[in-house]
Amino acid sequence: MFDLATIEKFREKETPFYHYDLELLRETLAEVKRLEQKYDFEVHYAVKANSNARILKEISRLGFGADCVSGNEIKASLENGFDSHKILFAGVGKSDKEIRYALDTEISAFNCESIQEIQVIEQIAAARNKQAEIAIRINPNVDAKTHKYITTGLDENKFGVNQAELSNVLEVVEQCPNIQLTGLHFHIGSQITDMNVFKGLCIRVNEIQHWFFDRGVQIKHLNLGGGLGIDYANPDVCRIPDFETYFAIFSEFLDIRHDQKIHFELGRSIIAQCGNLISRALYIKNGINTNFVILDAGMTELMRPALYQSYHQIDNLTSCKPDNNYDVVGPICESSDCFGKGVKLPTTERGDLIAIRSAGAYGEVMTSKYNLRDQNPPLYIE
């Protein structure tokens, strides 16, 4: 929870705004760095989770790499201290302009998701007299057991190359003198809380990389993506995810070859618990079937509940009155603009400060100007 000094700082700011707990972020990063060094892994922060410049600076200063899915994410990473040689460029739809920029800034590697993409990178690299290192993103058909919108490793998903295409991929790579195949990339989804899923991924990756080695293709690095979930239901108890178990699974079950580097792309697990959306109650409205708390924050500030029906703990920071049940909603002209139904809160009044917890990942970065909403600057607390 929040101490009284922090709540007083909240009172002074115009709402809604994002609050970032930099002390918790640093504790989280220190744990990831400790385990990265213990297992000799390499962690790349998934910039799509939160591209706030202050956050990027905190992460880059510890020497982590960056996982980017757009040219502008590459640009933001470079501007905020990331080493270009530790930047990976993923994404199913890279534009020619983005590919040119990535080549010119000498990023580490492209994670390629189709044969045609490989051919396009070859053409652009040849025109610029450059070599492009690539990792093939392979769809391992592993069920992440998470929300269908954030599952990315099944055959029906748009991501990656299917295993049936791998022979064709090698034929194309052999015809591309400006392409150097150095890695394999896997990412099966997000907010994964069943650790057995990662064990299953390791087994499938072992099978796939053996297929490459049998054909004389040396794989210098394996990128296992990210996907480690957080505990949205208990943000004050489970402040830092179980990175120890997560990394230990890959260390134990992954068939790591001599001099092979293992990469990860962690986003949500690093930043989600460090951020909260702070709002004020505008109105308390009595309905026929429920009572509503109408906030000054809406789906324009936090899209996840409307998009994924996701759960975020909601706290009233300024009331100590007996509990009531409310539907907590925003001001946007959409019925989907709802943060939670039947939420138990202290009796809430106009002006009360409301915290929507665990919003550091895919919160601020997904804000929109829908309804021409104002956007207030974040508050960082050391």
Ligand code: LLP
Second form
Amino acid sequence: MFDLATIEKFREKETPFYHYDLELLRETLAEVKRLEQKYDFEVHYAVKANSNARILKEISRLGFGADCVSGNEIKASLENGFDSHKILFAGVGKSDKEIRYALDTEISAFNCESIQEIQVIEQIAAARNKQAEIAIRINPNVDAKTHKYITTGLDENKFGVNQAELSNVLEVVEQCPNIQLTGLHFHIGSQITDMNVFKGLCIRVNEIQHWFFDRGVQIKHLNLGGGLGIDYANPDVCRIPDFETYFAIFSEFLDIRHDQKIHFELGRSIIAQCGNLISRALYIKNGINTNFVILDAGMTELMRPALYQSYHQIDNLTSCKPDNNYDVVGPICESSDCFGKGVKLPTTERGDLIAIRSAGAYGEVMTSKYNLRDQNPPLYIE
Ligand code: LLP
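Having seen the form predicted alone, can you show the form predicted in complex with the named molecule?
Once more the chain from above appears, this time first in line as the rest of the complex follows.
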């Protein structure tokens, strides 16, 4: 919850805006760093989760790498302190312009998702007289048991190369003098809360990497992607995800060779609990079956509930009256613009401050221009 001094700061600002708790971010990063060192793993922050300059600076300060999915994410990472040699460029549809930019800025490696992409990188690298290191993103057909829109590792998903295509991939790589295949990349989905899923992933990765070893291909790094979920239902209790159990699973179940580096691309688990969307109740209105709290924040500021029916805890920060049930909605002309139905809140009045919790990941980055609404700057609290 928020202390009174923080709520006073909220009162002074025009709503809606994102609030970031930098102290919690630093505590979270310290825990990830401790475990990264303990296991000799390498964590790349998934910039797509939150590419805010202030947040990127906090993360790069500790020497983490960056996992980028666009030329502009690479640019933002370089501008905010990440070392180009620790930047990975992933994504199923890299443009020629982005590939040129990545080669010119000497990022560490490309995570490639198709044979044609490998051929295009080869052409562009050859024309610039550069060498490109690549990892192949393989679709391991492991069910992440999460929302279908954020599941990425099943045969039906567009991501990665299917296992049946691996022989062709090797043939193509052999014909590409400007490409070095050094790694394998896997990412099966996001907001994964069943830790057994990661054990299953390790077992599949072991099988796949043996396939490469049998063919004399050295795999210098294995990248296990991101995906560790957070507890949206208990943001005040589970402030820092269980990184200990997560990393221990990979250490125990993955066949790690002595010369291999293990990479991760964590996004949500690092930043989600550190951000909240702060808004004001504009109107309270009686419906036929329910009462509505109409906020000045909507799906334009936080799209997750509309897109994935996702749950975010909602707190009224300024009322301590007896509880009531409300549908908490935004001002946008879309019925999906709803943050929660039947939400129990202290009796809410016009002007009350409302916090939508755990919104640090895939919140601010997914805001839209719809309705040309004002975008207020975030508030960072140390
Ligand atoms: N690596 C790759 C290849 C990814 O596609 C992603 C996320 C990550 C790493 C980071 O995953 P994380 O640790 O954050 O789970 N907008 C959705 C989430 C989309 C995730 C996309 N990929 C949401 O709001 O739930």
